[in-house]
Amino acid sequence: MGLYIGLDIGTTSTKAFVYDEKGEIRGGSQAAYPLLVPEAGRAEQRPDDLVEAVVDAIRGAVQDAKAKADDISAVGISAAMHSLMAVNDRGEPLTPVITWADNRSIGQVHALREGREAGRLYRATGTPVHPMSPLTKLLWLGNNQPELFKRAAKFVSFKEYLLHRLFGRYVVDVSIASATGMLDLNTLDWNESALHLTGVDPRRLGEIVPIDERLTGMDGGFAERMGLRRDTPWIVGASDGALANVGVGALARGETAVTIGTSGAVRTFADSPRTDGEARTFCYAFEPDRWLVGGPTNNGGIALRWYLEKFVIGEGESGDIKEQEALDRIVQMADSVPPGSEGLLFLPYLSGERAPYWNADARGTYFGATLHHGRAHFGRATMEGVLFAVRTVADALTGISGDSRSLLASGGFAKSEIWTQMLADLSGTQVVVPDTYEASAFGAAAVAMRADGAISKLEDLKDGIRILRTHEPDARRFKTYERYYSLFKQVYELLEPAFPAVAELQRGTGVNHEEESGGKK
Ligand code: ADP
């Protein structure tokens, strides 16, 4: 039986996992490396230290399955999406590797949302206008770095570099090319608007493949390095959030992945593309029967712990206490506080917004507060507010691919029986936790193994994959939640106006909140 690794190359570490053909674990191995914020915007990446990342993780997970090279059978690679980089024609780096956090095309955004530009950009490439697209971070490239940009013999996201090191090809899977916002949504090829706005030539972006496309014939001493044969095929694989559905088993209408780790998203497969009338919701390409649809949200269990941190446990003191137990602790004294939290309300937006709102200055805000209310009534509100703000995200994805049956929840919320039932009666949904020891690693071996034979559709993995538990939604719980989600909604509407004022009040004050988001203006 043949062995497969699933690579995940993400934000601050790549991670390799070797499976056989059921989808077990046999061994595995993480390598990870900084984040590079040299001044308040920028999020970059030594691309030298991902490569040597991604050797370790190989060879680390290689020896931890105790494997020979004779015994991979195929690698598959999931990235994170929306890097750029600038390379020159022998192949060598003009910039770091840019990452989705970097803001610094902000500018670049709200020109093209003043001008009619963002709307049929958003149409015609299913990427919202945001810094975190390549398309705006070479506009501002063009702008702000006018001989580098003119030297570049191409621009290509981190996994094409890695490709290009490793097989000498500048490869794009058709998932990373779509988060791109410069590949046509239609014609699977790049966007004659995006090109002449950018003013790249297509000759300057990679060759845009499908997921399963196959690399072999890898540099001989990165095969060494690796414990790897120089023939066993590479499968180019998709983006870290197609491949984290396909790893929780998120493949069919209907099922859609809810993921709440520090921030958070949700995403399903649609059989075509769809975008949304009001530009809410990104849509990716993955394959032809098969849309990545979904949004992402800033401000997922990194609230939580802000309220732990800053109300509960005290500054200073979080060194004292073990995380873990103080999350348990902090959700159990929410627990004993009924839905809605009598009357007080959360909107999460502590670090602005994306999906659905896509709005910088929004901010956090307690509403409802009485004398009766104490630490237990915040600490569910937050909890609360976290699922509201999922909530409205999974509300613009109804529109677009109809009504969900089950909510595959992972991340670290899911850790939490509490919060994940919490989640079933605020949505009227079934909520199934999965198993799902690294989604995206799993997800990309997955499609390793179906290009490679040994499993023939992605949903023969599906019976691999170990449900924890299954939560069923309250009725009447339910029922309380919807009166609390229309007055969730109406306050942000009521407050969207003041946001921007506050906003600015606090960058008067130098307020260090992170900026993930583009602002709507
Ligand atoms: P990341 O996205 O950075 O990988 P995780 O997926 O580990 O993060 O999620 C971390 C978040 O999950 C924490 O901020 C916290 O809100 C939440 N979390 C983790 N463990 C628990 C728990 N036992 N109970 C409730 N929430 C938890």
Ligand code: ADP
Given for the second form:
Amino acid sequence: MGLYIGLDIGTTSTKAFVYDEKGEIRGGSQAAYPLLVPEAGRAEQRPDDLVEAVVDAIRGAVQDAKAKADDISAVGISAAMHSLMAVNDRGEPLTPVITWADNRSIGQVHALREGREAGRLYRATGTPVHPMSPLTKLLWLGNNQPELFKRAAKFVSFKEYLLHRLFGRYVVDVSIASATGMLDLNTLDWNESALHLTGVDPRRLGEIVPIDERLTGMDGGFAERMGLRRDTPWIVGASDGALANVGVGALARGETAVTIGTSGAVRTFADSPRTDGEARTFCYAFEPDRWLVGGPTNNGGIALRWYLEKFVIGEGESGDIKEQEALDRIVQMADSVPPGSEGLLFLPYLSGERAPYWNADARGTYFGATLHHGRAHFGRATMEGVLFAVRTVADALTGISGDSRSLLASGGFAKSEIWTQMLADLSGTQVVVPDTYEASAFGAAAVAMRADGAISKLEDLKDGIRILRTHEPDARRFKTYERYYSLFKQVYELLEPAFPAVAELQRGTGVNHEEESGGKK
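Alongside the form predicted in complex with this ligand that was just displayed, please also present the structure of the form predicted alone.
Here you get just the chain by itself.
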């Protein structure tokens, strides 16, 4: 029986797990790196930090599984979307990895929206115009670093950079390519309007390949360091979002995945491209009969971690306190407070927002605070705010794909019974928690198994996914949450006109200067 590695390259860490053909984990490892935020709006990574993390994670997973090089049948890759970097003709980085969280192209976004180009691009590519998009990042680079823009031989995602380092090829799977804002939904080739707008010749972009594209002949030095054979096949795989759906078994109509890690997302598969009349959701290619429809929220677990670091432990005061233990204590405290946090609301837009508002200027806000509210109230309001934001995405998705029978939970939040029950109560929908917390890695391994012939279709592994628990919504709590959810949306609408002014003030003062954000995806 062969073993398969699922590699998940995330925002703040890379994880690798070794699976057998039944989908059982035989070993795993993780390597972390910082998200660099040297000034307001910037969010970057050092490319070679990520390369080394991939090497360390795979080597650690192979060792943890007590596997030999010959035991590994294939490696499947999951990667975060929307990254961009420029490289020269020798493949050397000219820029850091500019991540999805980088907001410096906000000016280009406003210009596209004012000129009505944004709507046309969204309908053509399925990607809302937002600073996360590599398309807007390219416009920013061309405007602000024209000499570098001209000198760049290629503009690639980190995944493409990694595969070039390992195999000497710049290839981009259709899933990651679709999230650039430059892939045409109809032709599955680079969109002519996007190319013309950015001034980028398609030869300066990667070669678009299907998700089961196979690469062999890895650089010998890297193979040795990872504990793999040079001819171990690497299956290019897809985005972390699409593969998270695969990993939790959300493959059919009416099955919706909710992932909350550092950020969050709500996603479902459709059998054809589907865009939203209000451009609230994305539509990304995956394979011919599957298109990923949904929306991401910027502020998931990072909001609770922010609350922990700023207001509970205190910056630089963590000492011997383990972060996860401290987070668990916050959740337990929050459970002592009734739904709605006794009138305290939190808009969790600490780093702007993507779906459904696509507003990079949105900011975080506690609303309704009184002398009565204490630490437990603020903790619960923070958790509820994240879930209210998730529900705004789910509601937009319902208008396109219909109601969901259930929400399949993954990511760090799924480890908390309190938080997942809160999602059921707040959404009024059954929440199912599979045992695949690391859903993107498992999805990557599943694609590798199918490409290698170990399974015939992705559904073959679905029956093997164990359900840890199921949460039914409490009718009384749902009724309470309906009132707060209505108020949550009203507060956003009232504050929306003021967000640009405060965002501009923050950019002028350099808020977040020299900050580094780390942690788990």
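Positions refer to the first chain, counted from 1. Quick caveat: nothing in here was measured; it's all calculated off a predicted structure. Just so we're on the same page, rigid core means the largest C-alpha set that superposes within 1.5 Å between forms.
Core-superposed comparison between these two forms: the Cα of residue 350 travels 2 Å or more. Remark: with the core as the superposition reference, the CA shift of residue 456 between these two forms stays below 2 Å.
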